[in-house]
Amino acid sequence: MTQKTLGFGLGLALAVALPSIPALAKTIDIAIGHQSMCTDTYTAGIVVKELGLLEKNLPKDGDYADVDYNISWADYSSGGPITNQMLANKLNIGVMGDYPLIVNGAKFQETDSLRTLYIAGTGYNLKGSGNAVVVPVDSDIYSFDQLKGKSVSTPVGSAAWGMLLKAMQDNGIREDVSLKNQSPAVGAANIAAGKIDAHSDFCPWSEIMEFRGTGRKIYDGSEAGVPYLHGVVVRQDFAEEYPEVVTAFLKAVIEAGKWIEDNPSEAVDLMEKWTGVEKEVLYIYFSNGGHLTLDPTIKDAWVDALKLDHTVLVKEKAIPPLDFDAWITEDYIKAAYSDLGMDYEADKAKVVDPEAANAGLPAEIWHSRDGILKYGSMPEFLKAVAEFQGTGAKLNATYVYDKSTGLKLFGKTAYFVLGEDGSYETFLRKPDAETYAAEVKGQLIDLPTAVAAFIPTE
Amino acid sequence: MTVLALGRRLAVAGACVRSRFGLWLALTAGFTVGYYALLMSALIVRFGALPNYATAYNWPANVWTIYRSTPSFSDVPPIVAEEYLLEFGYMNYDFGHGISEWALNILPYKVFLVMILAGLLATSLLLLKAKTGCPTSTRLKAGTATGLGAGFVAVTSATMSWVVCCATPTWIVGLSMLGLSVSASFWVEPAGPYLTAGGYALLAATVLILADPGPSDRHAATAASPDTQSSSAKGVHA
């Protein structure tokens, strides 16, 4: 055979078989690091992976068409390492607490070239409600002032440890506290052991020691009166790359919101399964008159207490300046609306006070066979409550509201007061119960002995 | 010190690492082993618990990232320096699916160096080892200046992250560790960089004046072509 002839073959086989080789596609690589172990993070999270809500929104037509997506999720248990995560581009976005977050920002424009943008929200609560102090369960401490000459721990550069300074400040006792650097799960642990006088931690530690027993709140987070909230980072870059794949993100930031939102009992059921945290723990936070109002705008509210935690970070951890003009947009969120047909300045101007908000909410038993039944009255929660126990029946769990602040209670866990009258409130610190019953002329009572009254008799 | 001076003090350092090379190559990784092995020990002790998890990560295909991902070179070493090639570390599985509680988390830019300052640290014990003529009182000060440098690098070196929020590998978490109060562990973290660097200067110089050649050994060297060997041989292990 020829060279000519050879050539003559190669090019003919070419010819043929080129129309039938798929053209190369473009694969986009979308790397999400998110926090399990963070309540507050789950709509940008566990719930968007979990029900493939970024793989339904991604765009698939027009500059996409012809795109692979390699999507990949790593779980963290801090705001940290996602930094460091995005900084070394192995994630593209993140998402983690309001502390973190701005240590985020200020460490990426510290450098010549990176960036991130803040693009959304994940929740929020507007007191500060989701961290909280927490002392051992048979701790003699009631009040935060009684932290005066203790030794408290907390996770160092967390939203608990700046609301903890925030509280110390408020109570001037800053330089009275032994301030210890402890993880979630040794201070838990410690709680558990009382080896510790006082832990502060962020959602939802506070109530998974309630819930398991080991500790009670003496502060809660809503008492600093700061919002807490969370969001969403994303790398410029990629953001500027792709930003039909941002706003699908956070597109499926919102389904995800809205699927908790009509499906509490169900949500937080799954995401046990998920995340390993108790679905009684999820319920305090994801329930109608829970801790966490799931908004993903970005409220000029936030803005500003943002700008609050960087000041405290500087103060005490010395990090980078923010440019939070540069940082923040609305863009992204903005277009996520736009393409569910949604009305985001409607959103925007929506603030949840719980005070307000949960003000007459029925208290609820979590039943373990027939799951969660209300109560329009206290007298009949705690009939109902009286009854099941006295079948012998399993309660996952109960639920009250803090009369002071409108929060989501556990009810072993809440102070009840007894009126003259027989009308019964609940509270969720002791000193604030005290008061309330000085002023009625009330008892000061716990869940058992509220139950014993309801007994049946016969 | 003149550059001529330091020069001949730097050949005499380098003759003495040559003639006992394989020592000092057993004593630079042996230290090098020995600090991270150290490191793991008190992680151990303070936490009364062994590790229960190893993770290796992909450390060259990262670097390759970070470079063609970061438009700034200069932005760039500052990145790799925070990759990981292993990780060992506590996984605590009361909670949720387990967090990593505590970790040991080998850095190569920290490997690097704490290889340079075992590298120093074996020099300075070889050269003490072959001034044998030299008094107490040197031997002892130069001791102290080696043990204090070693202390100062091994410290800012060490790359121990215990899982509180925010935290990363970071030396004041060794001190935190060991009871350093927060706010006193976050007053000493920015002198980090001014300890480690320290520490090298003071390696550094004890090397230097270690390696002193000597009236005799001066006199050879200025005389003779800078015949390194010739030099180590009649100097240092006289």
Contents of the next structure:
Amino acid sequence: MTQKTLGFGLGLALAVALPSIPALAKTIDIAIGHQSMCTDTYTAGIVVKELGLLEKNLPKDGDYADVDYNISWADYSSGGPITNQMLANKLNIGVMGDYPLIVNGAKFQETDSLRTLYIAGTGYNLKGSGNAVVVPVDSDIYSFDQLKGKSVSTPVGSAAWGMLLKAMQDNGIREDVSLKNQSPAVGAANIAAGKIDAHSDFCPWSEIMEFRGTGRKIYDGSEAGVPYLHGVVVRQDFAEEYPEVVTAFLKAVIEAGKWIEDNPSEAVDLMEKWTGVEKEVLYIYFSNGGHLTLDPTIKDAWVDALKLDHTVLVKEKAIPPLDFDAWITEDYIKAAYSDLGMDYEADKAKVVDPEAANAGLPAEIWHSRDGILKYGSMPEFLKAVAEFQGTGAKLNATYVYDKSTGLKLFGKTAYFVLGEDGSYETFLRKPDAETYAAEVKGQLIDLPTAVAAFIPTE
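Could you present the same protein in the form predicted alone, rather than the form predicted together with the partner chain shown above?
All you get below is the one chain by itself.
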């Protein structure tokens, strides 16, 4: 009784004697490195940024009740510079493609004390499509082996660089190609000007060059036989200090993917405004049947793919060792799924194979006034193109599917094969189309020739 009274009296005395001091709010800096010119990073980058999804999900109670968040976004042309900024502690979180991811993990583990964690994916293409090798549109090069003795540029350190190294190793021409380091924008400009024999780049640069009519694919990442994926890395010291913030970021990633899947047309319209990439190019990636499967789970097959990528760079003596078990954790993405009431294991078990998933999907015409129009058969599609051209209607783009892989293609860049029975098939690569044409005693033609057969004569 005596103590309680004393304490109350002392407290009252201090309350009277001391001036009022407002509690100082703690500020947490969240610095994210992303790539607005790399489609497969959008669900952890430009979409989260523009829709304010991180702000929506950040914790605001408990230990975070008085916290102020200072969020900053830094846009890079490839993943390598993001790793450098993370090493300098200027970025906490980075989003990048497969080869830059393993370089990120290995470079951190090369230090005495710094580490990153690979905490989630953003999306994938099971066939490996996204990276590609492009030549000037009027080049006489049609296959990868024709690059022997040629000059090929690529953003060194990027996913496309890794794919190119693997393709050269697989084809036995690693020492016969002059490799040059060019950023995506510089490489695309060199292709347009015919100043380089070929350029290897990541998503969506090859489709940008195709859509603008400056470049033509001769090698698609799907030929490498390795899934192409992107993901999120975070500095381990940041993740351990603010695990709820990291989980909030991954909840934003999940919601960004759901928004795109639910609103693909609105999404590509807005992403065109945010990035400058044409919506018709973005549609190749984000539409039904598109190249990109949005999925943040970490599958065993993805870990195997990353380990294979690491062996490619080891052969080039371009990467330190990487302890994958110490680097990869599913803890944060599982926590994000749990908070959102979603089933992580169910999503982890799903794998989308374009060859099976896109079988039978309709060919499409993007009419400038009427939007996306779908056609159940190739003759219906070609007839519609002929009729629209006859009326002078503006067609933004046309889309068909590669018979070999199921990948969505621009109609204007596809190789058409007209069979003896009047059927049509479409292909990404000329050699594949030639082989099929020989098998069915068909005729290899292009889109204008195929359409010409449907132009009314009366």
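These numbers were taken from a predicted model, which means no experiment stands behind them. Residue numbers count along the first chain shown, from 1. Only the largest set of C-alpha atoms that superpose within 1.5 Å between the two forms is called the rigid core.
Comparing the forms between these two forms, the C-alpha position of residue 334 differs by less than 2 angstroms, with the core used for superposition. Superposition of the core reveals a Cα shift of less than 2 Å for residue 109 between these two forms.
Residue 239 shows a C-alpha shift below 2 Å between these two forms [criterion: core-superposed Cα displacement of 2 Å].
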